[in-house]
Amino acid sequence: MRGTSLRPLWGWGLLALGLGGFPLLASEFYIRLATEILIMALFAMSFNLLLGYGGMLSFGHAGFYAVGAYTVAILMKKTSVPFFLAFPAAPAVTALVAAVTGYFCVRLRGFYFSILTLAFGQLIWGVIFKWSALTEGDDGIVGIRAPTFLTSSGGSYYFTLVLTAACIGLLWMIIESPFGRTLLAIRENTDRTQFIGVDVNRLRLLAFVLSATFAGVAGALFAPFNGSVFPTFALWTKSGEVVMMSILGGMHTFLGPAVGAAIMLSLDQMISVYTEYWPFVLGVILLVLVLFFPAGITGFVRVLARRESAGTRLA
């Protein structure tokens, strides 16, 4: 018993060892890829509170990633206000417009709820598009300029885990809270959950604005990162990224959507060295991962986890 409860721990920190020594490790290069990796981990995540905890489909989860980035983008370049000042302005702004969206979209349930989510999505695109005296339009605000000390790939990579380090875990606070389990029987049986008196359209609306905050918190680190943002961060394929992320990785296991985004990231480069045709070749290796692995990758671990723990105890 004792070596099975301290199994999570010893796995935890053997994480935390290789996440934190990798850039002792790796070159420039893959040290960029795993700080893109941690920021769009964090996006996935965030998104999967709503879909595999809270069984809400939103195709327009990627407005809030671009209110959040350019929100940074805006205030730091064109008012010259520090990052330290401006980074903490991304999610606070990216709650309030999840909040008048949200107060809108929770009302509805199923196919309905996904295709308002997507209309507000396109509309954050829209003003993004069209207001070029503020966001630069199709252009998008390039040369944003980092702090000095998030100029080096290893000073940009250590900042951006430990922030979404901190983020994921505030979001396993959240699940495993009252809240959280409150929002698990909502998923599974929300007029039932409505018979017994809890505010199901409230909770709901918690859920969507605490989702839509993680991903103005991703959209933030990158804006600094990639030195630059554009509106097709708002665009609604940016939303359908992160929709596969959290179905290939495992969206009812909490780490799946991180594992999802790992793997797409890294297919994306390993195939496009080869051929331009990439997005074919990993459109089929999707599609072969969603037919055969249908709980995500992490969910097929845990099964085979569970037969081989079963049969142990047979043995």
The other form holds:
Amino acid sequence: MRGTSLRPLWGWGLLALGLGGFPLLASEFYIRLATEILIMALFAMSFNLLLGYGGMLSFGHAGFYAVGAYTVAILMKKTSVPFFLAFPAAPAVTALVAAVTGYFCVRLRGFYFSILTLAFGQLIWGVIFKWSALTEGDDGIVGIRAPTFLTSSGGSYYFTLVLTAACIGLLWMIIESPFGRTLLAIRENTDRTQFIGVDVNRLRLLAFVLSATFAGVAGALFAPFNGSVFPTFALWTKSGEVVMMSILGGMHTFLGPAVGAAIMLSLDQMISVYTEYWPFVLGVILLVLVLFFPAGITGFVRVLARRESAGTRLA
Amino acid sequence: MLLETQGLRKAFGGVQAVSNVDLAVLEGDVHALIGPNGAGKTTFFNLLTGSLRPDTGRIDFGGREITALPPQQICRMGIARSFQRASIFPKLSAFENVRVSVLAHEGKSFRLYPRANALARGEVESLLETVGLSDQADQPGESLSHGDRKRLELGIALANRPKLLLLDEPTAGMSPDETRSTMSLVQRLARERGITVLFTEHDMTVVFGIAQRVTVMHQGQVIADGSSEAVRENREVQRVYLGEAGWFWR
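Starting from the form predicted on its own above, please write out the structure of the form predicted together with its partner chain.
Below is the whole assembly, all chains and molecules, this chain first.
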């Protein structure tokens, strides 16, 4: 027991050191790429609370990401609310929107749940697209002025790193809590969970709202980082991205979706230098992965590690 | 009287699965519900636990009406159940299977803090010991043998500290040894913890071995009800079983 609990501690220490020291060594371009990876990692991990831990495949998660991003954008550009107030408002507004849409979604199971989340996600996109007076419609809201400490790529990176790490810590706490364990039970056997006296729909709703709230934080981080927000943030293809990141990285590992986000964004940068058919390459990678490594990359690494430790035990 | 149903009916299409059933379960009894396949026993259980709504009739438990309440509320009032095919949480360890139920009973399922690991340890361990699964505590539910899964499900049900335990064929598919130890466990629970048990079972040695009262269902209706001696001597029961299948007196 002691040995297994110490080793991850080392791992976390190294990760913290690497992430903390990264901007000192890397160029502007890579610092910005890393910042984007952190934001997408948080977005994907928030989504995976539903998919990997709750067994709920949402196809509308980008809707909440967009609500977070637009809340910051609208408050800062349209009402000149300062950033330090607009930023926390984003998860609050997202939670509210998720509570309303989730109320309907969590009543449905499986496939029907997925379709309704897709519908609500597209509805959010539609509202953003059409309500030009508030959202500037298709033009998006451009020229969001981040506070001075966020204008440098380093400052923006560290701000994102601290918030992402804090949110991931909270997600970890949630997963390890009685609530998180009960959510796993619902994933495993929804009916049985009712018969131990748990109000399944209420618990699923709480999971839905928590998951959306963290997606809202990710959106709120992206808005000042990007300087502009567009309706495409809410589009179902954006929702598809986090589904792919989770599957690619491994949805049954805590950090799996973050690994998926890092790989997808890095590949995007690398491959699109050579070919404009990057989605084709991504398609092939996903195909191979789903067929041969259904547990995702982290799942595969875990199997390898287990095999190795079994080997040393034998030797 | 702990549980009472009056005029309970449930039809699927044109079939009366449960037809005008009046049943009373006395507090502290081990009560068997028997009948040939398709007699309506499982449907009756599903009505009692809220998985199905009755077409007509009412159910009272501990002096309160529970007709058509949702399953989680009925469970919280003190009725726990097991299923014909053991229903567990396959990927969770035996320990976690029971813990999730203990946490639910303690009203902590919605807590976001502290870690579940810090809670309910002792209670879970003693429950696993009660059902004889201490050695398999870390095994995933899906890797347990058939008999152990059934015992695990019993542990999950007991974690709710029920007043009434509904067991749907608790020994189905078990070896004679497993059957004996499971039923003596059920008997012990009834005696030591004062849990009332209502169970269905096909094995008549088991039924008449531990039940104080027996109710016989046939084609959705109760055709006999009484002490196990009285039911054993009942002519109609003999006719139904001997006429259709010889297994009753096997």
